[in-house]
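The chain below stands alone and is given in structure tokens; this is the form predicted alone.
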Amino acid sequence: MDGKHGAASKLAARSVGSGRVPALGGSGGKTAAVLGGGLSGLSAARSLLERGFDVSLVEKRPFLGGRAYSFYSREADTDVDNGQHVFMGCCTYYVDFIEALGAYGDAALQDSLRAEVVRDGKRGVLMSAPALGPLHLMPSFVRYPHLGVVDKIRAAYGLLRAALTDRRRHAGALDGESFYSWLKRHHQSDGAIEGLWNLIILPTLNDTVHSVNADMALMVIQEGFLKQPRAAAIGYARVGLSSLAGIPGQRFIKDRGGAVILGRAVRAILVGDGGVSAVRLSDGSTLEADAYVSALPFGALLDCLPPERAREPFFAAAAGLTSAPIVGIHLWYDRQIMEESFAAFLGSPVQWVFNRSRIQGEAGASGQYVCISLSGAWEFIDRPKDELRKLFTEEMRRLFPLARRAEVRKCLVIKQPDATFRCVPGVASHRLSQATPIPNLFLAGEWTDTGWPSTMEGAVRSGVYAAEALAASF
């Protein structure tokens, strides 16, 4: 919003040992300090520029992005991303993010969905149609090979009932129960979970049908299958993460006279009688404003709230919170083995390949770069990245006949252990508002009360939320 960030910043700094955090500068605005700078801050710190606040972020690492990042790597001697992130057409708080940071361009989005399944070398295609609205999925239903025609019957009247389910009325009943429960009841045998749903669940919940709660489960078939036809088309970054979000948001808040503080975490955040009064920080400074958003992880902002204030039950409710883990194995070719963007596949320890190559708009080089992502990786996070390396080149020997004949130049594994929270049952109860009871702390973070899983986009709309309840307490 331009003309309305000028006015001057409350923002105090104390120097305490040797470190210093900057004030802004102008006269006479209201101030909030944002902590944290993964999506969540970012768009925390967006949405109260927009509101004419003056803002400080603070980020302990050197970069802004939080888990979606790109970072150089000496193994692999290039720049990759720590994870592949996708998003979806339904993301529409996520799109208006990164229109708002001026990136939009630097991400792809399918007009509509098309994904390939491969088993057994068996090709089949979920593909929209749009013209036919909230049916758009069904010609290609009808030709998905992976299912038979009983369990096609069996998948089509589950697919009605969840369109049906008004997750509202039964929100509490859906979130303690699983979703392999909920497909149970609704006459789901094995093969449709393993064919369908569970291709769907894993890769967006980052955890099986048998875990996830049928409320989160059933909130991904509706929003992003079930409603419009756009909102199931699979976008990606075509840059690196940190090009995508993590740089465009730093110039985002600066060219708007916000101040990002890098390299510097959040030790402890100071209650007194009326409210927050500072954040001391790793370099033994403090920051003070008037009002303050924790897009911290649940478990650090637990550690940074006063011992009694973090064991009132608001607070003490997001312990109950766990996570889970996502492995990347990036793998560079001698020559091309794949030319779809992505493929998903089934009755195999790939779930996801994605052609690095391709969607980074380099598939004229010589080589070919690929990454293998594996959700709910629970398997594999404990795995000596020597055995991962040899499991997986060799079974996409198996999947991609071309590559037999190629040679891996390079292979790089990432593991993240805490990648996402779990939306298993009850995980409702544990997730905090956007407000809380110390008056001017606010939240932000996926693991909040969003509405949405573990996901870009319920990251940024925590950010939004927390946002909108920081200005209308003012």
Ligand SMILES: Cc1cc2nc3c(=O)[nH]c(=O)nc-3n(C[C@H](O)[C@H](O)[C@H](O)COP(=O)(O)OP(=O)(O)OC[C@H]3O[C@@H](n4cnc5c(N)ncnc54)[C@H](O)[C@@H]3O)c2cc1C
Given for the second form:
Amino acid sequence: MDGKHGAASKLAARSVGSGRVPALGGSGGKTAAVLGGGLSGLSAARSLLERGFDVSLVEKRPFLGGRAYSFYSREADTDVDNGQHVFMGCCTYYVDFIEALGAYGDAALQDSLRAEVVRDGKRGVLMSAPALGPLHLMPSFVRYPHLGVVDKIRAAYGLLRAALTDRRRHAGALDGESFYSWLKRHHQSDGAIEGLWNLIILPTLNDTVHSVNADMALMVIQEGFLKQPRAAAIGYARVGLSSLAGIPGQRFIKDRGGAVILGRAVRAILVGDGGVSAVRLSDGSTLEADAYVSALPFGALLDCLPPERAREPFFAAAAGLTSAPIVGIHLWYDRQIMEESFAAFLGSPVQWVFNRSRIQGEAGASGQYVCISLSGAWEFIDRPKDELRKLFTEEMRRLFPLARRAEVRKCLVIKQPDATFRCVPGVASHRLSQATPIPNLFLAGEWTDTGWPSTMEGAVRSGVYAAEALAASF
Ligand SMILES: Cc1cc2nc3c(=O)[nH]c(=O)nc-3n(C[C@H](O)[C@H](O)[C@H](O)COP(=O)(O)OP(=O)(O)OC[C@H]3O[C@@H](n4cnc5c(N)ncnc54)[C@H](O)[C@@H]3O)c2cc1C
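Given the form predicted alone above, what does the protein look like in the form predicted together with the named molecule?
And the full complex, kicking off with our chain again.
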């Protein structure tokens, strides 16, 4: 429970003794309860507050932000993010969301894409030339050293086919096909797949080209790289992730008279003839509202629904979703080992390295803090942390000459086994719509049907879509 929060404190007071917690009502507005305080729940709460609803948000953990948060690590004796998060210029709902929370100033977004890609010490740069419009990547692509001439011609053909593919028209077929199969059908060599396509797909879809479906992969390529130059720009938080959404999100709700209930889990969504009548919380109290947005992960939603409702085909479809891991290796060196803000690596288990010191505006410091982000990290998720520390500090010495003489002062390994849902072939039929067969229950969560992969943008969109569907139902 947020002790500083007047409205939330009132809820706690009412729950004592009565065991029943009415959602805050006020100014004759309709009440809405949001279940789950990740980005999707925060986004739903924001949209509902802006539509005049009285909103109560329940989150089981003592803080908001869901899978995008920062925390104090006793091991490293400093604040760290649970994982490096990146957004792109095409993430317009996410940018609008952090702007509304007053946190956009704490994020950085490139004017246009510039990313170094290194293989065996050879540096290439993928960058936009915005003046060239849809051909903005062409000059850097021509100079890109990690593809031979033939592979470049093939890759250019593949990009053209990607740009011309009508995803709406072929949605079913593309959802059912792996992107690898699509690439092979379009004459892509293994060299082009490794040196270009997987470089884009692995960090954006948290899975390899072999496993993702062609629809989501083409969505990333079209929205992120082919529609307009600014869309490809890379952005990130310059502060801890909680300061970008969780903390300002809580303040946003509070300032608009909403309630935030922290540290209490939703145990059951109680459904009667007319729809959801209340939700039961972990302390035995119940929370009532006119309408509900579940912004819970898919597994938690199914656990909280009455079993007979969870077995209905509409909801049961979500049981087919699966998740993918991310592992972060955080290293504190006694000196500077890299200059750029981030770089990608080919031919190495290191995929992307982020220069956290520079990103956080501490570039002048004597040492340097960097984070290796490993997407689709099945190979590493079950390996002992000491083994990962050894493997990656040695690999960093191979990749960064300046790391060879540097001392690693601290190393922290953060494993997130269920970082994202997997965009495997057939996933579309498992993503539920925001409106449900239960009239006053709406769904948010990046795993719902947003048309986006498992991203902060998808989470924020899902919250907006759920709020729109809820508002339209009155
Ligand atoms: C390491 C890592 C790196 C990532 N990198 C990126 C990136 O670079 N770019 C990007 O766009 N995305 C990235 N993502 C994905 C992104 O973080 C998620 O897509 C997004 O945060 C999901 O938000 P959500 O609100 O849909 O779900 P969640 O964040 O999972 O929110 C669900 C909330 O519900 C709460 N909850 C669960 N059960 C209950 C219950 N019974 N009662 C009450 N509350 C409950 C949870 O505690 C949580 O707060 C990354 C994720 C991870 C883990």
